[in-house]
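What follows is one chain in structure tokens, specifically the form predicted on its own.
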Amino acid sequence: MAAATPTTLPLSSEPASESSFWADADRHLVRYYGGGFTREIIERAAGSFVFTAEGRKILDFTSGQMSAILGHSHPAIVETVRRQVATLDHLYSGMLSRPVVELARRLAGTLPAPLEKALLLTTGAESNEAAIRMAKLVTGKHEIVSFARSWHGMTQAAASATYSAGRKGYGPSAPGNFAIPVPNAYRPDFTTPDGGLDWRRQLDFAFDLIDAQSTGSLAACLVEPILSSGGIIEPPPGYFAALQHKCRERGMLLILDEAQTGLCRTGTWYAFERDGVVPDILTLSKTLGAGLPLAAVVTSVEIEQEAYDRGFLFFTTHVSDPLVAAVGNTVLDVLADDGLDARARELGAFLRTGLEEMAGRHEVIGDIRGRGLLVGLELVVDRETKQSSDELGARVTRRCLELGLHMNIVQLPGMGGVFRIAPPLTATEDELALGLSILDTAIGEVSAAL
């Protein structure tokens, strides 16, 4: 079959009908949300609030996609990517520029002993990639336990030890792949005396089947310290430092996943300090690059040194690349300079507050959950059976769109609708005050007329 003859490209720099626009769209785009894509044309973005080509201003809870921690075209990111794309945006990956090795540092700075040792990626996806490759080399083993309700990315390796979605229709994933169960405080499996989760025998009994499946090769076990995708669900108190001794009981490394948690936004620099655990690998991408395709694999020099001598290769395009390394050092100037840490649990604090008085005149309203700017809050039909409905969420997130708020919610099987929010640290009360009241009026609209 003859190549289509390429259409000559217009010289002029009008923009295309709305109509055109979507047409080109349906033509031409592959489809990835089950919903399809918002019928609306993005124009801008400026701080808390996205435009639309027709004029609408959409109050943004979910920070883009759970990234831009600084709100959108925050002016020093602005300036950081103007000035840097102009003197060295991007290298032979065997290369080194002052921008990297300055972030390597100032990461390490931010963090705990022993983790000192840094790889600059693009994606969460690739961090935990380059992780569990990482971890596999070093202990020679190949197994990987995650949560059942996990997150970690669509590549391979990522894609296998991640349960929430994405499983279905594409294969067998890498072999030595095992889920355990989250601990779920608003659904608990195993349960103490008065009905709460008795969270220490569900994690026994989740190694006791770990080790029954096991070929003897445990690797590592890959984390989220609060699942966003999973229905923002905080494991307890102790409960990683007690699934950290599993790790050591079995000679496997502990991996945390920090894309969504990691550099403030839950109060804390990173959400694993609550715990008093240092991970043995620590992934970031998301909030470090505010927005922008920034990820890092964090080790100690223990862990490094092993991975080197066994000839560790995660040789990448745009492994460490100057323009995106500039951008992760204003980030990490803007919340240090601007406290954000404590802004992060100042705003959390009012944002749970108004969350708490909304629940007392919307029965819908089963649970709120999370810490800082990271909080879920779960719809359910029937507060004393849990009973979730699907059309509940999606109705008010609808709604919440028509009336200027964009929210993400999850829907997993067994659980309400989640909402994720996760606004910018950036925001201020009047935004999350306005963000608070159209969500108000969407679940009262919707909860009328059920």
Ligand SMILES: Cc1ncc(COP(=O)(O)O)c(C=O)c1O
Contents of the next structure:
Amino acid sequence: MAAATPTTLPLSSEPASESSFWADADRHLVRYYGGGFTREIIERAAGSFVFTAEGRKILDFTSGQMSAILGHSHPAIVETVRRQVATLDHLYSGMLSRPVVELARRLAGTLPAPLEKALLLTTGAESNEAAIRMAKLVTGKHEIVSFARSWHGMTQAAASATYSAGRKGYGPSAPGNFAIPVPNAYRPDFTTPDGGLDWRRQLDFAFDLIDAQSTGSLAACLVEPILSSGGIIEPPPGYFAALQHKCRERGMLLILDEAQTGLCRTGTWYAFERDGVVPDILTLSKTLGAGLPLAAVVTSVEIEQEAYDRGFLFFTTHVSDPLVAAVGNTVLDVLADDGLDARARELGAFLRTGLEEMAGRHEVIGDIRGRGLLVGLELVVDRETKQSSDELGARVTRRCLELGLHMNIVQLPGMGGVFRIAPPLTATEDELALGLSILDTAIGEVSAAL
Ligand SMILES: Cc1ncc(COP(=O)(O)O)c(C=O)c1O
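Having seen the form predicted on its own, I'd like the form predicted in complex with the ligand now, please.
Entire complex below, previous chain first.
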């Protein structure tokens, strides 16, 4: 191979001009998804806003990648990172520090029995990877069941349990992964006589199929309490208790992935609190570090002991890292001190009222759903037929950005575009009102031009 020749010389500490920034980005960055990068340079972020190089102020209705529940650069997090990085940043993975043990103890304090043993990691995929490994080891089985619109991450076991995107072209997923249908009340597949969703029949049918396909090695069900990337679908009350019953009947563990729903966003500390179930294993990520890379797997003494006895191994570079564990402790402090579970309920109600008023003005709003500050808004071309249009959602998203609001839209086959609205729990009513008014304008303009 010829010696590498530098392509961009000289190296400079001057900020790149807008055009050379994009030339470098286009030339040197791997494009990791089809959506394309937002064509604005983001220079900084604070609270509920991000700021562009051109001086535009954009309201962040996705909390970064659904993570920054305390807004950007929350002063308490900034202070913790400064202090911790200067004191104890990273360690050999077999060593322990105070922030790690403190976070494990405090997480247990936010959770019902018997969830009291934590493994502290970095990303959501990694937490699900570890949970699946643990479930396989403890049950001695390997089959994993998850929702047909799930997103659990990009690593092998997590991606094998992810059905909403990314399955084609990467060769076989892990053997023994099965999907069950999503209980979607807006687009019911199994219906009651009055046209509502018959989720019990749907669930029975799903497990008849699972039993038919299983080789007798069902290890666990891995599900989100509210499917986020699947279009903000909230399974009806009673669903998770029934799912847990199906798991128990088959000796499977129930793993709940609260990457997006955990830590107060839905109005309770954990979304599963609504359902009267306690998972065997809980995974937390995005919201736990409020934007910094922190994740956790939490389980019972019994499961942890069984895993340990069978030689459980999950030894990574950043397991039990003190820096992000300290951040996690600060996240717990702010959530508790500021009562952000109640705040998510109040702001969620405010947002919901605004969206419902908006639905009165715009026929293209087909459905509003979700809980607390995790809200979905489904756009349709026709309310009667619920016909979808990818173009509609894409145009509203573009117009919102032009007007100063960052929104994320999920577009999946058979669904309208679904906006995922998840502002920081620290947002003000004025900020939510600003977002609502921009969205109202964008939907109005785009639907008038249909
Ligand atoms: C529910 C859920 N689980 C897991 C993940 C994966 O997390 P990460 O991207 O941090 O690996 C995501 C990411 O969107 C998610 O939404």
